[in-house]
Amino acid sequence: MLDIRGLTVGYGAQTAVRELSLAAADTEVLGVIGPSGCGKSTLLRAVAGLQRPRSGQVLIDDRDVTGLRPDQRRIGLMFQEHALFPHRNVADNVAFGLRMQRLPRTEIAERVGEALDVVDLAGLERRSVTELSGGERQRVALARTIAPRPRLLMLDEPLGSLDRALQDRLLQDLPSLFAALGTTVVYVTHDQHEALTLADRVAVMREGRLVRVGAPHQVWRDPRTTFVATFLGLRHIVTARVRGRVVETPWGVLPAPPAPDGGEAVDGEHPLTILPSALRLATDTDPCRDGEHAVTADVQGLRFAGDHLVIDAQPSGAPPLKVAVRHDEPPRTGDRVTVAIAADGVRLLTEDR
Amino acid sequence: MSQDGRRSGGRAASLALLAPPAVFLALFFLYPVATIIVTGLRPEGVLDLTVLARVVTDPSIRDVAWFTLWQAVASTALTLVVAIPGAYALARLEFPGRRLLQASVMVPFAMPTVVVGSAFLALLGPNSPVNTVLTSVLGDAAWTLDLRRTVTAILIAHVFFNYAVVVRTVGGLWQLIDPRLEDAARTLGASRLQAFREVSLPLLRPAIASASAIVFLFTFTSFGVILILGGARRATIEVEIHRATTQLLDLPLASTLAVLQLVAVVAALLVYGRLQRRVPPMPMVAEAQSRRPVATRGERGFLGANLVVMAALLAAPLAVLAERSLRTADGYGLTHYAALLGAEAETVLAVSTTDAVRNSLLFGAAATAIAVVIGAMTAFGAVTARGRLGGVVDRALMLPLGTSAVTVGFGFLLALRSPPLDFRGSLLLVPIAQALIATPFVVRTLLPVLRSIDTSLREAAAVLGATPRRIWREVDLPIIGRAVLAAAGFSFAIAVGEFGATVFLARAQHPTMPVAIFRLLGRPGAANFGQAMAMSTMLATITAAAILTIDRLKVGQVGRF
């Protein structure tokens, strides 16, 4: 639906979006995150037709877009910090897109209704957007970009000024709405946990290019870089040294991994990581298993986090490993315990930093 | 100190402050104003109203009326229509030069109404270069393009004064709106056009509307420009006034048109008062963040035609003004400064011209002096005094900015010159008129810098451990400190260049420069002529170089409605 071909976007000596290509099916949620100032915003843009790109080819079911202006592509895009228009009311800033395509006053009207029922602000159609809280501008963007049907829907850091837990009630509304509309969704973000909860698929973006492109479960997985591991929020990345079928790790030697491409890993040292799904406490009753790696450490501090806690276990002479326990019987500050590390969630990467 | 302690204490600190402008006003304004009024409508200590019935009958007056209305809204209109490309242009695009050139069109707004109408008498007159051009180009077969003494002039000079005034007004709400607004209107299907029509013009409409309440005074006000262009046919109310007092002597017709005048102005300054208050609460960007560097062929192409109405509209009279004054019979030449310097200018001027210089840099000095007082002392007063006292103070302060500068000092001639006032040969009259206009700019410059100052500064300072007397010094003054020296600068400015007041009050042996400029144009012949480009020149040069340091200190309210 989407393909985006070898797009280089920037301004005089500044490029922020470099050959990128990628594209997006009908009906896909495709998530593009990085850290700020990656180029994801100004991708975006080019795709809106705000931005002119430098070379690369932006196509809309199969149709080269690149040379028409924003106004010509019916693309939703919602804006970062939503630029709501302040002299409008809730109802004409829904009913802006409607008035640019000249359809009937009624038809209109219908509409913007239906447009505020999606978002649930029935009623408030006569309000001053000035007037309204943080999560009411937001929900009034988001009927606007939708209010006119869009081939395609972006959305730029939605949920970015909004506080904590208004942005764990829309993470889990949108979704749906995404179904409803049924269009394809570009979801531009630097929280990679939004990414991951909304997206079919994620594309992580650095410095103008993609560095991944898959599936969240895959590239949580199987971040194949230090960068994508980093940005993850991905802890335990170590230099580590593969000698034929073991790893010598910091925390003891291991099995081999595959490389980050799926073949085998070279003699040498590379990057590596343990996910967090890999590391438990092994107890009296729940020893280690086989294809576990017991690591002796002591307990240095623990850190709430929701539903489990997080122990900081320091190893002698390693760097240290955290790693999740429940709330019931957790062990205490200066405990001597046993971390297992499971092998099949050490993952070999490639230097890209 | 309890809440109502220190409410009380405010009020006090601003009734302190704001009773010397008052009795500023009522003395060099009010007093004045209403010496005319009496002049005019109770000569002889009765009410008499047969020159009002004789003044509004009139029809030469009713045509004089009729012009000053009209040629006032269409100057309004014009620049409108040129100056706000031209806004967009500076506020939105970033291009190399986008300072200096935002800086510069500052100086003709500042110029004097002289130097201005002597600038346009030589780009617009028989041996202009316009005409030069046509010439070498088409030979014999060239016609001359004079337009002195025509409406078209009177009104290309008012856009070249007045294109700062919405530059400054409608650029500089612009640069502070956010520009994703249009993105989102384009993406949502407007085209440029749509997205500027119902989205930033909206938004701009309170700029828009106090530019053209202020353009639209000072162009219905107009008396140097339409005194030199306008010849003897044309003329605005004020150069009616002018001529009233000065050949006809008839001061009872000056005082009738003054007071019409001022119904009409204070009508003006009411509607704009109103437009003020209506500003809608708006998302306000950062200013670089609204600026986006040149990228496509149709931004270049406008910022580039943008760049030929200010070069042919704003430089080009500066630089044939210069041009004129180095041409001789024989060449170009120092023939006109050295002339004006040597002893037979002093025939001409009743003075030499280095007096000229100095009465105009003394007099400027002493009225920047008294404006940046009284102004700095309205200004604080305004933001210290609770409810309404500071905006009557201030809004009462633009009085004689819409007045006139003729009203003025006309109002000083007959007002101050008798007991109880009798300020008869005091030099002082001149750089007190001159404050009088310039102290609206003074407060327009410093009230917005103070009322920004974010009170979370002052407590940061305090957190970190600074003593009031140490916040003030290290937080208010530096950021004060400045704005107080761009107002001083602008005064002065507005000061040195001041031409209608000045008129009726310099005495013979007392010329300022823009007086003498204006001799010297009333002289026949192209020395005199020459001369008063010389002259000219070197005041354009004192103004320029004023506006130029004003912009280094980056107030960036200077000239801002």
The other form holds:
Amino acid sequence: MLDIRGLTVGYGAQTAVRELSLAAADTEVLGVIGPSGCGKSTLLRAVAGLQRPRSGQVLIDDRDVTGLRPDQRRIGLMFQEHALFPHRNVADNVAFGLRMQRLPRTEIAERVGEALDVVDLAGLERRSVTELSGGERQRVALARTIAPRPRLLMLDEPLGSLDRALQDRLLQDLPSLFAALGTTVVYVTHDQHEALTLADRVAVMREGRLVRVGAPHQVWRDPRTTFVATFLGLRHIVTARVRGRVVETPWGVLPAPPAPDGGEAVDGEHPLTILPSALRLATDTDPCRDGEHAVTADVQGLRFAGDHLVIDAQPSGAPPLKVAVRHDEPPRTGDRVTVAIAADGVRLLTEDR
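Now that we've seen the form predicted together with the partner chain, could you pull up the form predicted on its own?
The text that comes after this line covers the one chain and nothing more.
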């Protein structure tokens, strides 16, 4: 449905997006993530027609729209700043774009009602936007974006200004909303948790380029580069040495995992990470299993993490291991524990270039 081909976009002497190619299928939710300044918002502006690219093409439904004005592309674009009109009520804010299209009043009223129903704000048409909560204002902005029935919906950091509790609530609501819209969605954020929760596929950007594209579980379980692993919040990134069928890590010798490209790992030094799910505490009643490597460590601290605790386990002569444990009967600071490392959760990485 969306096909970006070799897009390069810049401002003066600065190049913000470099020869980027990316496609999104019909009704797919595509999450574009990366640190601030990596070119995410510039990419959206170029697709929407707000920024002219230096080279490359943007195609929507196989139609080249690169030279078209924003209003000719059937795109809905919502930025973090909702930019609602404070002197207008909810219905008038949602109807603004429809009036710009000079649609009949009856059709405008029908579409406003439809959009507010989708975002669960039916009945608030006459409410002043200044009387709404932050989450309700965010929903009004979203309703205004979807009311013109865009073929492509693009959201730029839509939850960035909301508190964490409201973000979590909307993260639960947005998937069903996207499904009800039946449109393609490009969701841009620097918050990897948002993208991994909402997207069908995730595209990671760095310095104007794509460095990893895949389903959320694929990108999380196979980051491939130190940059992607670090950006996703994976810890335990160290330098290890592959020797034949084993890899020598600071925590001991483990079976050598495949190379990031899926082939056999080459002897020599490589960056390496351990997935959080590969770490657990072994106990007398649940000792290390086949495929796990035991590491003795001292507990140096515990941290609350919602439905679980994270302990800092310090092995002798090796970097600490952060292990998730249940709230019931957690170890105490100073306890000696056994950390089990599952070999199938070890990943070799490539250095970023």
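Note that the rigid core is defined as the largest set of C-alphas that superpose within 1.5 Å between two forms. Predicted model only: the values in this text are computed from it and were never measured. Numbering follows the first chain given and starts at 1.
Legend entry - Shift of residue 209 between the two forms at or above 2 Å (CA, core fit): No, its C-alpha moves less than 2 Å.
Inset, instruction - Superpose the two forms on their rigid core, then report whether the C-alpha of residue 142 is displaced by 2 angstroms or more between the two forms. - result: The answer is no; the displacement is under 2 Å.
Legend entry - Per-residue C-alpha change between the two forms, residue 88, threshold 2 Å, rigid core fit: Residue 88: C-alpha displaced by 2 Å or more between the two forms.
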